[in-house]
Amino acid sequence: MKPLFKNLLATLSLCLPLLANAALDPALLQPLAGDDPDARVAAVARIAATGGSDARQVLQALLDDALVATPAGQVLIVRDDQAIDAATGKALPVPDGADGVVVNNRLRGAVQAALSGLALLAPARDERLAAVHSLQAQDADPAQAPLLRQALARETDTDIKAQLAQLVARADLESSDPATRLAAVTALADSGDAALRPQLQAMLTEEPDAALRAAAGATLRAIDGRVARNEVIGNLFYGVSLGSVLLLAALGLAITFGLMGIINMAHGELLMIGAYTTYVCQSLFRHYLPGAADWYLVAALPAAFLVAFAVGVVLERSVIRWLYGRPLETLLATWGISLMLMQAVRTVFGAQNVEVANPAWMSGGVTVLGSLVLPYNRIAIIVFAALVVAAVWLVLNRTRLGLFVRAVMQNRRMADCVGVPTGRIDMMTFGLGSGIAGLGGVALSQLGNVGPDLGQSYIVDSFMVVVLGGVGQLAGTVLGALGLGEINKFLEPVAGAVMAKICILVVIIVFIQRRPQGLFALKGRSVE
């Protein structure tokens, strides 16, 4: 494959000055109708060398198994039962006896390589950029240098031009000319590609030129510094992302456990209910509104909140209200409820995980600092967590419901005496905490599969966040979640995922021993 690719690139580079969109010569197409594999590969190289849209069309048809040949040697492109003469572009009926051109792996590789080279000269920016990314994913090859230089000379886009310059430098690293290698090493000092390290390290020991060895060492140090900086920034971002997930999972618990003093072991299942509601919304949109399927999240957010809110209200009215002031019995009762909810979900949706796909506008990511990719779905969850925290703060501090909630939690008897409906406030508060858990479930559905055990993965972390932040403290919950997320992401590369969890648990235990009220002072019903 590699010599073949070199030959194709060399042929393309030699013929670039002659590129034109002229019609294809039938003699170029003739070998494709024959049985000689070598002649077919050579024909692909000659067709690609013409560089026009006709050549791209023929090669793409060959790749798509849409190229046929008649017994007379005429080559046709057949799509949707309509034949087009590959040489003249004229439409004609599919002749009798036409047979498809056989494409083996060798020929397919040759066609793909030719199309990648042609794409560097495409008029569309996206196509050229995709070709550059494709070449970046391949090993550098000196044979690419002439073609890359031609493409670099033609390129007008600044971003693509910079990437092409890096590709040229990568290809020149294997050049036989020491001056070319030195220029390539110097040019790569601006790169943050860690894949260059082995090649540069080899130059440190194998390169006979002292100046080249020194340049390779300087470039290697520059790349290492850039990679280390990207790792730190990446860990910071993913720590905030994990902290946002923990925050969404723990925010509802901060209300039901922090303010009401209920040890709600079914909180994880309320997350799960929010995630399954998202799955149902996705299914309904796909079935009834396929054209708007990417916007199912807009409907899932209020739906998940309302469904989890309703489940929370039912739990509070049927079970929790009879257990206020008896935390151990609340723990056992809600644990039993969590088992029942999991079994109910298994009965309705099955025991297997279900898939909730990211909408198209949340797929992919943004590239920063050269090689660091920040996924859109995690950016969206960070923004969403900030909005949910702001909404909860507004509800608790700027609404009549929030005033009653704080009054009941701080002094129930006094609130009851002044006419606050404490029972209804209890119901609404528990429902609010459950609804926020449902919103957390929507966010979790965007990061992985949804299953009956989804909530079990977050219940311990949620309690850790609430206890660390200070029971009943919204600000403490935010700081606790973000702090645990950052610590976890910086410990994982060093100690591994399991040991990082253990270390965090030990740190929290030691911290709680020295400061039982958490990061912020304890307030709430337990003060009474």
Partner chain sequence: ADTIKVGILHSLSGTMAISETSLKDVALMAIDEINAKGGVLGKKIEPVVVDPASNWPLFAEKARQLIAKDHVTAIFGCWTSVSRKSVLPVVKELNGLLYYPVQYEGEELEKNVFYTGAAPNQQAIPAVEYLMSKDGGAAKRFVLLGTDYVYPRTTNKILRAYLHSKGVKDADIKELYTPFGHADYQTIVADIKKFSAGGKTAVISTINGDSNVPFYKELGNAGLKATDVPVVAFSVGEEELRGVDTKPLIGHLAAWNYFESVKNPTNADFVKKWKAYAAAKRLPNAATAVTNDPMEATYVGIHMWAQAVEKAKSTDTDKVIAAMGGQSYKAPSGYTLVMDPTNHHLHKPVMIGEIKGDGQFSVVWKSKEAIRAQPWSPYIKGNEGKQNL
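Residue numbers count along the first chain shown, from 1. What we label the rigid core is the largest C-alpha set whose atoms superpose within 1.5 Å from one form to the other. Being a predicted model, the structure only gives us computed values, none of them experimental. First, how it differs from the form predicted together with its partner chain.
Look at the two-part rigid motion between the two forms: G100 and L247 go with different halves.
Between-form comparison between the two forms gives a rotation of 32° for the smaller rigid part, taken against the larger part from C-alpha superpositions.
Now that the form predicted on its own has been shown, please provide the structure of the form predicted together with its partner chain.
Just the single chain follows, nothing else.
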């Protein structure tokens, strides 16, 4: 693959001065529709070399699966049932028997490289920045150097300039001029890109110049140091992120189980209901508000809360309220409820998973410290978890309702006797716990499956978190979740995911030995 890119970019840089709008020669396009992979990649290079906006359009269409070839070998761009001739730009009716041009990874790589190269000189800053990012993700390539230098020279934006300089240095690593190589090695000393390691490693042994070897060694150490630091920071972030997921999954349970003492085996299904509500919201938005489809989450949050709240209230009024004071029986009943809810979802939505897409603003991630990618959806979930916890804490500890809730859960009969309508409080509390589980479901839908079994995969973890934190202790739940997340993420690279999971379970068992009432155990007489 590499040599081809080389040609491609070399050609590109040669024709840069010619940048102009020229209609494409149909003969250039023809190989795209053919079967020969090498010819197709070469065609991409040649099309790109024309450098015009037509070329960009064709390449983009290729990426988007919008390029179609007629049996006659004519190549068309078809978008929204509108066909235009790729060569001439003339609108045409969509012909019968046209077949999509198949794009595989190799071709796609070539097209992306070509487009990035073209975009390096684009007027819009965003486009140039994206091009730089895309080039960063690709292998270093000495043939890029001239093009990159040109772009660097033209560039005005300091941020892009800095990144381009790094790209240039990277490309220069294999330059034949030792001075250029040395400059490149030195320039790369503040990179954190692990992909440079093999090359630098090779320089350590192959480089004839001792000074260069030393410089390469220094750069290598600097990179290694940065990589190691990023790894630790990465693990910290992953831990917080996993912790916040566990927390969102467990928070509702911290109320229904922790506070109310209901061994709520249907908790997972309430998460699932939240996730399915998200799915339904997404579908409704796609159907009725396609323009605002990316904002379905904004509607999904209250909707999921309310739906799960309502389901919770119905469950409480119909089943659970008869079981207060019989905590072990709640296990049986809620297990039954869980089976029924799962089957209900299977009947309505099918046994298969349904698709919930991250909105565009939650897709992708931000690159920090050079190489660490923090996905937006993870960041959003961490923030969201913090907000939900804060809200729950406020409600429980700073409002009269919260006081009543805690009082009823501790001594229902006496709370009744001092005038608290316990039935309503029970209903509200279970509803609240369920609603929060619904919110958790929204968050989970952004990370993983939305299917009938969604709840089952979180129920065990949720109970562990709540119990580890200390039943009835919100702060314990928070700390328990984050602690498990962090421990897990620092164990996983060392022990592997499976052993990490086993270790976590053992950690829980051992930890409970030390603190038989969980992390935030209440002490003293009040516990008895």
